[in-house]
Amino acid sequence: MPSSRATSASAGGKIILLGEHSVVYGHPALAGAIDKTVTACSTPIEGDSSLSVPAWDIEVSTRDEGAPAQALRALIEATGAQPTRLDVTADLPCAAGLGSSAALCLAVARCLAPGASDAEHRDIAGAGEAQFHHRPSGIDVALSQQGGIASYTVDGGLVPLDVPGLPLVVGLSGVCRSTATQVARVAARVADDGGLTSGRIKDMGGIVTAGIDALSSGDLDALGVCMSQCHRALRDIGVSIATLDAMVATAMEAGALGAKLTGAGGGGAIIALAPGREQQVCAALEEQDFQAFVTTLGANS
């Protein structure tokens, strides 16, 4: 049932490791949550329900246009909320590919349904991630829910890993991107190109089998081969652009294991695994005028 007070919501963010794109088509990926945060506040009101985001740039109502706006709209109309006003703070990264709108539309539901089961915040969340995103895979919804490190599958959902926290550099390129905008590109080329695409995303797809194993195993040098390897299959695909791949030698330049775009690519964010040398990587970076900072892949939820 919604609540008729005030109340508030926490959801974090998530970073794939592996699998980007793959991951849309039955492939696997390797991901796990982030100690990056959103957290709303919800407030009845008269009239309008609204959203504010300012860290984003965000101010939207149930009257506005845009993907926001419909997200807001839609977990409305999930949760069955009286108009209130959402007040969001967050110090995750928006349009980065680290899983910001669905971080947001978990806090939400949270907030919305503070006594819905997870399977319900898990449905009313995927309904406002929609709005966002053209076909969204549900791994970032599900991490941020689950936290941890994992793999995933569309069919099968998450597998969680019992494995360590994983140190990783991101890197913020400064380019917006739009997830929705690389999935379409990407089913577009796999339309037309006569299988090139697809054999890529094969590709890809044995590239996250083998990192599961070597990180299952401890083995991070092949790990970050791994990453490597999933960049150029993700760069051959056309979702990373030059200011990535740049970002991407700087950081192998600066001692990285291994190194790759995550998220959707076009822009966004980049990582690197570089046990013991992250604040060499992050200094590489911020030498070329790239925010950087280092986070601990397997974050609780």
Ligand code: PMV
Contents of the next structure:
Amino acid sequence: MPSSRATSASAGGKIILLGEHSVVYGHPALAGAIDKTVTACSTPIEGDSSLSVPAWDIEVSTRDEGAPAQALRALIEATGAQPTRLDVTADLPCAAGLGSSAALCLAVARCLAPGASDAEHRDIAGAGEAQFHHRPSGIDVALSQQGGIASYTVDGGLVPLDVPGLPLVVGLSGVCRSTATQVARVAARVADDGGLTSGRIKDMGGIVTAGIDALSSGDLDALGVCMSQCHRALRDIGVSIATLDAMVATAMEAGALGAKLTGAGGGGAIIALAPGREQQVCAALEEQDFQAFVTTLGANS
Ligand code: PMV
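For the form predicted together with the named molecule instead of the form predicted alone, what are the coordinates?
Following is the full complex, with the preceding chain placed first.
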């Protein structure tokens, strides 16, 4: 008879300031944790394990098909947990490029294996995250775990940057998308277009390096320029959509120093750097019926 003791644990989302997609190809990314979180509560049950995330319309058991059910199976298997019901609350929007699947997997890993080390939690969460992503770089789980603002490479992991929290506007397009589809789309272009996409990915590597220097020296004007350059490169590799381009233009017209899509693209969110003008940028996006909020990059999870 399983014990009826419930355990709970949380993990936070992230924002990629620069370098999504190019990070998958070995280039650096610049990103930070945000204080929007996911909290998983586990109650031992008899029968099939289940996962319920009402805020994201997810309700699956280990018998179901699809990424959330596959992730649930992977997380249960990786932790060796007994059958359990996972009830998850979230103020982090899902499928918006803000690291929701990684935060979910890390919260569940922490909840199902409370005694495991950080490295074990990262591996467990990574096993779940791999069900959502095609070739995940690992940046989302690493940042959710470590918090702060950091540069990241697949080979070197996170390198924390000692910089103050950075207020950013986040605008939600309301268009859901799959990270796996977007990453696979870029991979197909890399394989097929005679080096055009690879070239732009390489350009992004340089933009990110310049952006890290700009942030480290407190040059927000230069950082904003890097963000806008990065958005153009992301558009060129095929992961923006007209709605995101229009949102970026709106943010710039409202006074942002730079704006771009964040995360895998194809929908999801934009971010804008607008020191002292955050509320104006939010209002401009809201006027066009997009949800927008201000968050601080670098909040700990
Ligand atoms: O959209 P998100 O939050 O899943 O971020 C994906 C970031 C990518 O660089 C596109 C993929 C990855 O695994 O790094």
